[in-house]
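Just the one chain here, laid out as structure tokens, in the form predicted on its own.
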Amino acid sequence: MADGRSGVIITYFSTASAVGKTILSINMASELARIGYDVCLLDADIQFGDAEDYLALNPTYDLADAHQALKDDPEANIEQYLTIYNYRSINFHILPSPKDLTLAYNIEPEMVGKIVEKLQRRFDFVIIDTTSMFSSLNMILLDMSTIVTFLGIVDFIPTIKNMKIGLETLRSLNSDENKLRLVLNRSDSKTKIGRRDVENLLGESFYHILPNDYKAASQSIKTAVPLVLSGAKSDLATSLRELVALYTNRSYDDSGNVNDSDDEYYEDMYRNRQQSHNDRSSGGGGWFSKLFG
């Protein structure tokens, strides 16, 4: 954002793992870079993350050091620890989790928030992608999201079970249930629990859907190319480029070629965004306080 204004955060939370967090983090990354935005995305799965893994990455440097470097000067430059992807001159900036697992102990919760904030101000959108789990660190950074995209499968009763405490938990711990985004990801995949059934059962309806197309996923691992960015035929990548477009209010052509925004929109998200920041420094709690204050 120009002016001075704040970047959106896009946050990627569940509460189950292996549902597909990191692979939709980066893919979100990767069309937002596509369409011309600066973009930042945050490993913040601070014990086992593995975005630079999936991109092929052998970054210098983590979020580790960039903690560090906060801790010994506050007005550090934050930018110099990112890792850039680049395919076919398409690039978004990375700062990766730790690759010291002991290191992650260290890490302070309050800080990676600081972090955030900076990354906010440089960047057009940070997109952070979480590990499963009401932490500390992942209250403090869903507080901060213009987005959480509440992220589900339907796969067995357990992880449905855990949606919904986890759905319900966030409804009652944050008063503005606007920025949540209940997205269904693997929605084919073969089971008897009917997708109805369990949109009954949380009380709301899948803001968006993504179907199940494990070659295409696997291929793009294996490739370390991003599905957004490969220019292969897939369902998955076109539901992929179909929820970036639900969050940036623009549509595309039938070549991929993105169509003009409504200026209007961003500056809603960002009044909302600086009025959410407002009531928490105004002592009008976020997640965090509520849950661990």
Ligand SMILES: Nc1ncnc2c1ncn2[C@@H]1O[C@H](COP(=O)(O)OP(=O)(O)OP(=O)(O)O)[C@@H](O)[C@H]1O
Second form
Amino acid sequence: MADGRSGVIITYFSTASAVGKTILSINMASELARIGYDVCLLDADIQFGDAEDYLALNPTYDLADAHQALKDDPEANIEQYLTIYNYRSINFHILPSPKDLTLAYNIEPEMVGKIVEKLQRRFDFVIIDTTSMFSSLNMILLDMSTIVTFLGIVDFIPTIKNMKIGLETLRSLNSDENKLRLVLNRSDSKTKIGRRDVENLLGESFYHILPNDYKAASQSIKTAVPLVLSGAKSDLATSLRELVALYTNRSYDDSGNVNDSDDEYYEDMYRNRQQSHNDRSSGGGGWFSKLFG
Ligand SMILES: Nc1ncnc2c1ncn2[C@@H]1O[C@H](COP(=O)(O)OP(=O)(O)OP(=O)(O)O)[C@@H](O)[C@H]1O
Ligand SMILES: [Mg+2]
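I would like to compare: after the form predicted on its own, may I see the structure of the form predicted together with the ligand?
Full complex below, order starting with the chain above.
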């Protein structure tokens, strides 16, 4: 593993299932790889992860193998447990969730944190797909993240209620709430609840809004080609790219070529990440320690 590298960690989290965490994680990993970054996607949905299915991969190793290797030897090289997704010479790495539910049960959250630290040293970006639970694993991953995408959809009142509780809990437990990005998926799906009403309720505007596009989403799952790579034009693919552009402070021209970069933006992200790392080390501020400490 290359020394001295320190990647950006972007985590997808929600308080409801089936809001698009996995689709967004995969597309973000794909788009970052497309524009030239070295990327690893970690499927931290340890019981029912399906990123490998969405990409039609058949990995030899998974998170349980990397976990065991690290337990046996803290210096273990976990790169050998990664699988490469490749589409037309664009590729990124993936560490899939355990195949076996009984193995998932034995995964130690702190050990996953150590795996993420190793990935962070090796890759420019580590994208983490999680579950909709305030579990100790998720809190460790959120604490480590540079950016947490809190993903929601506006469908039923209970979903919105849980979003509000989740968001308020994260805000109240961590001083570093700046890293939270509230993102709405499937915005124009048929619902009687208005987006503005939801924003008023949550006390925050959505950072980004992705359209509902059943055809594009299901086509990408069927073909196992992420929307941003397939070349098929859709509003959802454009919106996914826009989200990546926001996160990387880059812009695109009409043909999808990258235009700008802003080193200061990255420096800020690194500074924030270093700060939250220091907070964790000194035992203060983290979501994990506040909930489970
Ligand atoms: N913008 C969208 N438009 C239409 N369908 C979408 C959109 N985003 C996601 N979907 C669909 O919603 C379903 C759930 O997506 P996904 O598996 O990514 O959610 P998730 O949050 O990871 O779910 P889980 O909590 O079960 O892991 C999928 O069938 C996907 O195709
Ligand atoms: Mg998922």
